[in-house]
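Here's a solo chain for you in structure tokens, the form predicted alone.
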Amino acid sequence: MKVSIIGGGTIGTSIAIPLKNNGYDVIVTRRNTSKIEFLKENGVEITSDNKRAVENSQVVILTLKPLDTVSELKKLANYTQGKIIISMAAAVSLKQLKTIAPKSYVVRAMTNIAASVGAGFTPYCVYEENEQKIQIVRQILGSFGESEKVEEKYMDALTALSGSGPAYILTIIESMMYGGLKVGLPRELSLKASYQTVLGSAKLLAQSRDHPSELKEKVITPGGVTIEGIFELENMRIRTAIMRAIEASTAKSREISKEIEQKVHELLNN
């Protein structure tokens, strides 16, 4: 099966190689193909011709910015008929996608940059139920990590939580590394200890299925080292800060969605 990725930016290139490694014939587009030459080394075809890429594919993945997704899909709609269209654009609704490409099977999804190492999380929703096509979508998204079919009403929040999530976690890892530097650890050792601790904690949580607070309590002993750190974190309201970050990102996604709705209206009336 041939899969075209329209938009060879961060997400487009992150999913291209895992898809290729899972046996798909992959073509990635970008205006300046010199910036994605490295994909050729992994057997991925590159081009600046979106029309040719779409015509020769059974599945089209759009990894453009929201407004660019709308305008580009309008140009390509005649060539996407009967194909599966997976949009990775934040805030572009299934209804908007279907309005632009009424003869395509449209899917709205959101992954993150961990897809490049096969560890992405990709929630997705579909405009209409079709088990055969959903199975194809599930297999494609599974090429670069975990995926889960959800109701569309959750997509803006999931865009903020898991789509933007690596930026939050990397900020925490960076902060942990700086903490290690402050108390005298060598830079490389501090960094490795920080990311390995986050990686191990996430794996423990995923495999145990316990609530995070239950696992946290196992680390805290009365009058010990950990409770001193927890006290400072609570004093600085770290949980409130992260919750507010996700809330703000969700609100921004919903704001963009309203802008997209106006853009779709303009496109269809021009």
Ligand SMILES: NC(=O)c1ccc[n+]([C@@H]2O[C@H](COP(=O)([O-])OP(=O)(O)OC[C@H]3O[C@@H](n4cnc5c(N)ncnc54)[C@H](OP(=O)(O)O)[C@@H]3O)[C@@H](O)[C@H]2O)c1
Given for the second form:
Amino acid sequence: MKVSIIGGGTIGTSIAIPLKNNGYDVIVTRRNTSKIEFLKENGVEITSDNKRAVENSQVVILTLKPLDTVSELKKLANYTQGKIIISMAAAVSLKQLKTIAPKSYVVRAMTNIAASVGAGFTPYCVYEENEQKIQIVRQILGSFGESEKVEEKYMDALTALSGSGPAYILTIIESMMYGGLKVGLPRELSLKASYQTVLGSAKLLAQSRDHPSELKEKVITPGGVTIEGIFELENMRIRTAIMRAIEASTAKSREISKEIEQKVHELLNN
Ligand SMILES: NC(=O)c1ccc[n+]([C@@H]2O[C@H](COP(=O)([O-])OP(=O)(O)OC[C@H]3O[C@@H](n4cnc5c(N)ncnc54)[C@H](OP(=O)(O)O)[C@@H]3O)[C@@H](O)[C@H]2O)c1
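The form predicted alone done, now the form predicted in complex with the named molecule:
First the chain shown before, then all remaining chains and molecules of the complex.
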């Protein structure tokens, strides 16, 4: 099956190689193709011709900025008839996608940059239930990590939590690394200890399926080392800070959604 990825930037290039490795024929587009030459070494085709890419593929993945997604889809809609379109854009709704490309099977998905190492998390929702098409979508998204079908009302929150999430976790890893430097660890050792701890904690949580607080209790011994660190974190209201980050990011996604609504209205009336 041939898959075209329209918009070979951060997300487009992150998913291209895992898809190719999973057996799909992949073609990636962007206007400045010199920046994605490296994909050719992995057997991925590149072009700046969106129409040709779309015409030659059964599934089209849009990895463009939200406003570009809307305007580019309008140009391509005649070529996407009967095809599956997976939009990875934040804030562009299924209804908006379907309004612009009424004859396509539209899917709204949200991955993250961990897709590039096959460890993305990609919630998605569909405009129409169609088990055969959903199976194709699940296989495609499964090429670069875990996926989960959700109701569209959760997409803005998931954009904030798991789409933007690597930025929050990388901030935490960086802070841990600096903590190590502050108490004299060599830089490389401090960085490795930080990311391995995050990786290991996430794996433990995923495999045990325990609540995070249950696992945390196992690390905190009375009068021990860990409770001193936890006391400082609680004092700096770390949980409130992270909750606020996700709340603010969700609000931004909802705000962009309103701007997109206006753009779709203008596009359809021109
Ligand atoms: N970055 C993330 O971590 C992340 C996470 C989850 C979701 N997303 C979503 O993914 C989407 C893409 O984000 P991104 O971070 O990957 O953006 P990006 O790095 O800016 O990639 C977009 C790419 O689209 C290309 N492009 C622009 N207009 C085009 C056109 N008409 N035809 C073909 N290619 C075109 C641009 O390259 P040229 O200028 O060379 O054409 C650019 O490389 C966004 O909607 C975002 O909401 C991003």
